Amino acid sequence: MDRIVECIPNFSEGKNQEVIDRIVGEIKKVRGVKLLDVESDADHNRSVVTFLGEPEAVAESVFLATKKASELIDLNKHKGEHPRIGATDVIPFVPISNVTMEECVELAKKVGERIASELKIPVYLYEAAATRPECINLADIRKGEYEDLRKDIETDPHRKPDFGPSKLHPTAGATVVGAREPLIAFNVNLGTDDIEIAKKIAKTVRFSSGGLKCVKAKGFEIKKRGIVQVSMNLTNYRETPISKAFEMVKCEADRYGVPITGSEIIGLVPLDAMVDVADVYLKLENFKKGQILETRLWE
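Present the coordinates for that one chain in the form predicted on its own.
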């Protein structure tokens, strides 16, 4: 592959493996696409799929997967901790090799228009592809989730989609499509069931509330485990590395007398981001990425 785009669609299904497999099967069937990862979470009731390939092949794959999700997922019956407005909730395109951000924006517009035209699903453009300020931030588009958007899309001009009807698809809802830089989905689990503590820590950590630059954060309940979670998106790990986000959550948790029981990365993560973690916590001196065995094998 000479020109590589990464795509990380999020589907509102994390429990039914058969449904997940059928959606992912649509991605696999397109020649020239490489599936990298499928991460499903039953509590969030959400699956994050990561794949890459030539722009045209990636566009076809994600359209077919979106079509299949619209046939198999009913948002009226969906319950989960993660905010969502659609069966295929969000589709980001990320430039990897010999592809510009501008080309990914055009790809997002092309795929978004096709989803709206052929599947009758309203589409919002976000991040680098956004056409208006209120749609740059994904959280703003998902405000009130599927339940509120169902009525707002028909009455509020600020919630008019970029493509398609001003009415949600009866089962598949709406879809957000855009282009962005690599993002790290990083969650920290707290040893308490007090959701208010998780929400307060998330508010302190996230940039929009005066916290860390390039960090989005929310507090969630993980009911089956009897704990809560600070769920973060690190939109630029060079500006705010994983270690810095973790330390701030830990510091805030200590203030509330709450232990950290673990953390997790959803989907894939750049090697440089993990090297930074090792560098910080091991206090390595003069360490270089070239010292990692696997990097030498790829040369």
Given for the second form:
2 protein chains.
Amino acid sequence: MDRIVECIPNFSEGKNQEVIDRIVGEIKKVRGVKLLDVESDADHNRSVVTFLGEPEAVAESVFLATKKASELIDLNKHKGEHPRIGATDVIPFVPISNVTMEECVELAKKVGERIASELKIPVYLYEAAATRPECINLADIRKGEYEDLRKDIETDPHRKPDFGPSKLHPTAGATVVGAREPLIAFNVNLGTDDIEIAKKIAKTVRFSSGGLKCVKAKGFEIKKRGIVQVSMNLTNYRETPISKAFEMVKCEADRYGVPITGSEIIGLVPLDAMVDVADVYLKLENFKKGQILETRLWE
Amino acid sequence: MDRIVECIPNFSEGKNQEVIDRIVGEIKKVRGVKLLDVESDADHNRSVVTFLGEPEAVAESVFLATKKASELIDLNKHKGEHPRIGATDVIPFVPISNVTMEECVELAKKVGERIASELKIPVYLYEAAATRPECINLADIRKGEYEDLRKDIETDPHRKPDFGPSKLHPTAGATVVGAREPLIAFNVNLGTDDIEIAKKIAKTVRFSSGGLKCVKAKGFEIKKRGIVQVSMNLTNYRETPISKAFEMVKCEADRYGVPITGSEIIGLVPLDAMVDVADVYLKLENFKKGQILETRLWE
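Alternative state: the form predicted together with a further copy of the same chain, after the form predicted on its own:
Full assembly next; the chain just shown is listed first.
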């Protein structure tokens, strides 16, 4: 497998294991798709499925799962803490290896169009695939959830879908499809118990208060270790790499005379992001991911 | 594929493409083996084949290739610049992923024993698989080459093989089988044209003159760029990681007021070695290779 796309569809069922299994079964039955994770939350009444594969295989399997979800989930009977507008609520495509963001946007449009035409479910395009500013943020599209959207989609021109009818599917609602960069959860531990320092550093580093473009950050206490942490979400590691976020935290910590005691990457990370770290610190010239022995096994 | 061994057999044929193809064909026909490279040198009259796979598949395919080479290559008619003692001259097994050195040693012994018993070719175990000091270095085993070994193997107890008859195979000679760590070719560029500085740093860094345990190093000029380079071979990146070699070169360069302008990794490198770089510079806690998205595709 040379070209790799990640897909993380969210389905509005987090309790009924049989329903979840049947939806996930649609994904697994497509050849060349690798299921990584299924996380079901009963309170949210929602399941988040993570899988990888070549773009075509990923597109096929997420369509089949969306079809199955539209048959098995009735939004009129759905209750859960997490906001939602559809049986298949959101489908992000994420470029992982040898695939561009533009290709993922095309994939999102293709799948969105197919969901609309074959399943009669209205589809909104979001994030990198958005066609208008009011659809960039998922939260804006989901405003008022299934219950409010039922009327708004028919009356408010700003809430007209990108594909399909201006009318919710009677049971499956609407689906949001799009493309985004992988998120990297990266935390840096500081050798102090002063939470104010972690908060100040987080504020300096994050985009929302004038920091790095693709960084969200908060300060936390880790009480059992007697230290504090700058907890970050990197929303685009190609623009703001891990090393840049790390160095900025370190630089700020220096100002307070506080050492970095460690860091952690939570969950999954693309190989490109790890290679970039080596690139930066070793000043590597012309290093190619294909030089990593194991990558030869995907060819 | 979860457990990965690399194997780099050297065959004493570098001119006759048909013979080379037939030997390599034996490797390719084993399921689960991935051929990375075939490098044939006419002057050396030798081919170096690189492939990867699960331990059992790699063992099977290198045995089949050794059998084919014993049928097609006659050492009595072989001439080439590179020292050699057999049709299949040497077979190193290299642990790449989720395989220990001990397992590669066991693999070497198993394959060596099979070559001796089924093909009647005497086998020497070398490097990590060596059973005695005089067989650790390949050069010592190959001393006097095929021509001298013909008599020595029968008369000198130090040259008795580990497996098989104390008599060369009439056409295929003897084969050396063993296990070693992957070699990493790592060069660091200095912002000066003073070759003496590169030579002094190389001397400080390399094991042979009191430096790091698993580093060989030389100083070179890169005339077209007007700079010099410390060119290193890292013989065991688990003991002496890339970052340690880099930092020691940097530290020495500082003493001469010379900047590091870049570095390069030549050829292949195991993922573990690259992850280690990120581990060190980001002070990562508990990072596991399995967190890299792409590794999930090998499972």
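By rigid core we mean the largest C-alpha set that fits within 1.5 Å across both forms. Positions refer to the first chain, counted from 1. These numbers were taken from a predicted model, which means no experiment stands behind them.
Two rigid parts turn against each other between these two forms; the point where they join, the hinge, is P182 in the list L125, R46, V228, P182. Domain motion between these two forms: the smaller of two rigid parts turns 53° against the larger, based on C-alpha superpositions.
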